[in-house]
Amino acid sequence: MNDTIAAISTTLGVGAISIIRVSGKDAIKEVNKITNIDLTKKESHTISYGYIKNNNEIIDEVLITIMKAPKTFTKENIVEINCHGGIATTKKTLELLLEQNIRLAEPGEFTKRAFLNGRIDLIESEAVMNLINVKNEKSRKIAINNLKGSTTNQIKKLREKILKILTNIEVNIDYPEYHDIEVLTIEKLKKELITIEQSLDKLIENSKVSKLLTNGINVAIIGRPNVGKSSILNKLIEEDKAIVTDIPGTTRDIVEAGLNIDGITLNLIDTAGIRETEDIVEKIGVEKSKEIIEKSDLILLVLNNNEKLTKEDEKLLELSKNKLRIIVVNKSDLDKKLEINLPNTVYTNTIDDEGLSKLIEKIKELFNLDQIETDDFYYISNINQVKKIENTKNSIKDIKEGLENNIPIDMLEIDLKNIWQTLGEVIGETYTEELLDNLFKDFCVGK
């Protein structure tokens, strides 16, 4: 990390401003070579007006921000060049920088340097990426929480608790004559392990919820043809996105749309009506619908209030029985002919303004959207890190089973040390190059 890196930090395109970020020990000295300003004499955290020059040719009129180490994002010297937002001028300025002793940054390298220089930990690094990609208000709030260190603090507390247990075991083994030292009994250790396990359970559960908050809840609208699936989609998004006719089989492909409910994004997918058909195109649509059922977080199975339950309806009920679902009895404004008594059933219509209100309330209820408190929400978004937490929980389960089988506490000490070590890997107290490469590979180049 002794070299100097540069990258365009804003979206490349036509706009008011483009920002090029440069970081490294020699950042100020190298950028100084292509400006008409003496940046070496500028105070830290100041902005200067001037020009980017290539010999005697003026390339762009710019504002240049100087930030000197260690009070910067990377804890290195940082220069940010605010160019006009044209593509040509921004790329030309970057080209001039790369002709100096500066190389193009790798994806996520600025954030990686911030981590390696101790500015942020791994969880906070993830939060940076999450903050860039947020789609709704709740996602933004929980990403900010992690950026402030809420998850890191929780894991550090767990590591401190485990370290205290390990210390107690060591003292009991090495200094048994010290009567004023608390003896760690099996019952005391069990209680400690239960509290640690509960904290890990909450972290795992929060991580699952965070995935839904960040990526949105994938909601598949399924049903046989002509029960009103497309009408429900159009009504929810207040837009005629799906074609609605009285002709069965009109929807032959997948229609997708987004909806925001209380700060949560629903990725709505209107599927082709599922039925037996000889139409080749419609048959392909039906197969796609079945695939989407498997991948969805929630199923809205639409039935017709004005018709008795059909064999096709029964097949759909069987097909979706193991998925989280809501039975949507549509066309409630018509005469009731359908008799059904299943959990999570709501009656709707697409005629009046209140027609889908019960459906929306049921979705909020199933995902506890009203109960998600973002102020103390801590989570992990990287799937490999989540697996480490799950492995840690399994290790605790093994220790508890060992205690039940009367294995001496000191024999379980190595398992406790492994748990302490794994939790350290999650926050980056220890790490491998492979882990870092995997973590930062999806970042944009300028971050």
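Right, the form predicted on its own is done, so what does the form predicted together with ligand GDP look like?
Here we give the lone chain, stripped of any partners or molecules.
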């Protein structure tokens, strides 16, 4: 942490400018060695014009920003060099920096330093990464919420609540003669535990939703030939407000198209199956159909409103019955011949402009996507951290069971302390090196 690090913070490629970021105690002193500007005389948070020089050779014409500790992202001295974009120029400047007393930053190291120096907590660090990776408007909104600390505040409140219970237990044990101090009855404790449990439930649930928002919902459109699968797919593509070209975090081989609809990303899987003209179940086989169904978060099972239910339809209904699915009764513009009475059924057609609106509404409803408009959407994006929260929920269950079995309240203190401790780990009040390494390794270099 005492050394000075540097990395190219913009994407390395041809562009108008590239930014190289340098952070560390000696950042200003070291960069000063390769420029004609006297950076040591510059005020904090100022930009200067000058050159990057290798002895007498001019390497690039640049703008250099000086930001002095502690009012910086890492709370260390930071120098940012705006070079001309272009691989050779940017790399040459970086090489020159690395010849000084500066080393190349590891992925996520700037953010790691921001965390270690107390500038941001763990959840905010993750929000930084999420903000970089977001693919749609809704994910951006929730990531920026977390960067503002909404989840951290929720978890802090929970910890305070637990601490209050612990204090109460301690006082009751140590000073039983203090009658004016409220005795924590089992009933009161149970009530408190239920509210804590509900908050944890919401946190876990929201975290799942946020994962779907960030990575997209894997959707399979299945149905027998001619029910309108490709027409639906094409119509959805038309609706797409921003084409998703790259979908990290999803298994590329199964995802064939990523669509952004109303701020949510749908990863359509196995579109080849959609385009089959022959019997889908026979052609690709029951096993393959099962596989596709298995891989998806959501099935759109398309039926034809204008035809009676067939054996193939029944087969597909059976195969997908345990998955989250929407029964899409298509061709609603034609005479109704299909009788079906199943949950999550919507009527669509690909003829009218609004023909698919009910389908889109249903998808949002199933994933509670509308609730994330609210400002108090708190969530955790790191899967290991979510697991920790799930464990704390199990501990609460154990405490509740203990109370049912008349175990004295003070015996349950240790479980409560553990929950308090775990919640602290989630926001990073306590952490291990291993945890940090795992967390920051997924960041890009330069962040």
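Numbering follows the first chain given and starts at 1. What we label the rigid core is the largest C-alpha set whose atoms superpose within 1.5 Å from one form to the other. Just so you know, these numbers come straight off a predicted model, no measurement behind them.
- Annotation for Ile340: C-alpha shift of 2 angstroms or more between the two forms, rigid core superposed.
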